[in-house]
Amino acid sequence: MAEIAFLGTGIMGVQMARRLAQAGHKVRAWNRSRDKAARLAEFGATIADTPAEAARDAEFLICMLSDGPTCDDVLLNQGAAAALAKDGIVIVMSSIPVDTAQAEAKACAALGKHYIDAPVSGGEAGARDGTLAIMAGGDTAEIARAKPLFEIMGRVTHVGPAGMGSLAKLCNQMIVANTIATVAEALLLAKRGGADPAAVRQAIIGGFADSTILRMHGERILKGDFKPGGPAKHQLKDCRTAIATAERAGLDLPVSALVRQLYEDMVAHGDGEVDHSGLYRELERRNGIG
């Protein structure tokens, strides 16, 4: 069984770390708010006081933190990457910019450590059930070393060198955000037009417009259940990163730019902590409903 440092035990991270611990791996967990990591003790994990303590001589370090600057700080400034065992592998499963992942890979190489950027999609349910889609960028041999861990958390696909996992996640997040916006608009139109939105959703399921978003987030919208699985503030972060990446590539992505603005407005109106499917509430505000 591997020794694993797991940094970041929020909504998804705690479930991913739990699965690793229950599979028999030696997990040392750290979180800025210690109580969130302490929940893992009942599953056999050790709780560390610092990122470097969690990483000390571990074979793998899994990072599931909120953004690129936080990953940089914990891995490099607070010494977590340096504390890993010789030939250890840093696995960043957070959603971070492509250039951040590439820079972290170079910094880890300078420390004699390997690096994989492996962001995930699937939300809290995917983390809990071990069905996450994992998009991995890095060396083939290192991804093979980490594959037994990935398989506990979900399904891994090697998409290219370091940084390409983060690029794949941006593509994923664009599709998620844009589809949430379209599903929310469709259900709002159904309601305003006089139909039963739940019946309209059920009629669409199984046709060309079907999707995981329609099934899962459509149901949340109908129930008004916006308890965060993926907070809107994190979706906005990814929308901003995707647009900035597109601009650097010389691309104009008008649909994604409009959806980013909708999330900007949503967060500005105080809904940053609700689920990203709560974009429906922003559309209600724009139309004077509520």
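Could you output the structure for the form predicted together with a further copy of the same chain, given that the previous block was the form predicted on its own?
What follows is just the one chain, with no partners and no other molecules.
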């Protein structure tokens, strides 16, 4: 059984850390608000006072903090990465920009530590049930070492060198945003054109137009239930990061750029806290409806 430092035990992190502890690993958890980590004691985890204390001589450090700057601070400024055992692996499972992950990988290498960026998709339910989609960037050998841990949390795919897990996550978020916009436009056309949009959705499920977004977010759109879920402001952040990443790669991605603008409009019109499927409302607003 491995010694694992687990940093960041929020809504998803606490579930992931619990599964690792219940599988018999020696989990040392740290969270900025200690009470969120304390819940893990009953599953056999120990609670650390600082990130470096959690990481001391551990083989693995899993980071599920809120964003890139927080990961940077905890791993590098607060000395968590340096505290790991020789050949220790830092695994950042937060969603962070590609260039942040690449810079962290370099900084860890300078400390003699390995680095994997392995962001996830699947939400709280996926974290709880161990069914997360895990997109891992890093060296093949290190990902193989970490695989027993990943398999407790979900299904891992090695998508390239360090940073590429974050790129895969970005592609995922970009597809989600564009597909929401697509489903919203189709359901709006169905409704305004005189069809029963709920029946149209039912009719096309199972065919070429089928998608998880049509099934899940399509239903929210039809019910007008835009309680988040994933708030539009987070979707917008992902869209901005995706377009900035595309621009650095010298790529013009016109559909994604347009959908980013639609989320800019949605947030500018005050719907930042609304579920991202509420882009339907932005389309109505654009068309003077409602």
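For the two forms, the rigid core is made up of the largest set of C-alpha atoms that agree within 1.5 Å on superposition. These numbers were taken from a predicted model, which means no experiment stands behind them. Residue numbers count along the first chain shown, from 1.
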### Task
Work out from C-alpha fits how many degrees the smaller rigid part twists against the larger between the two forms, would you?
17
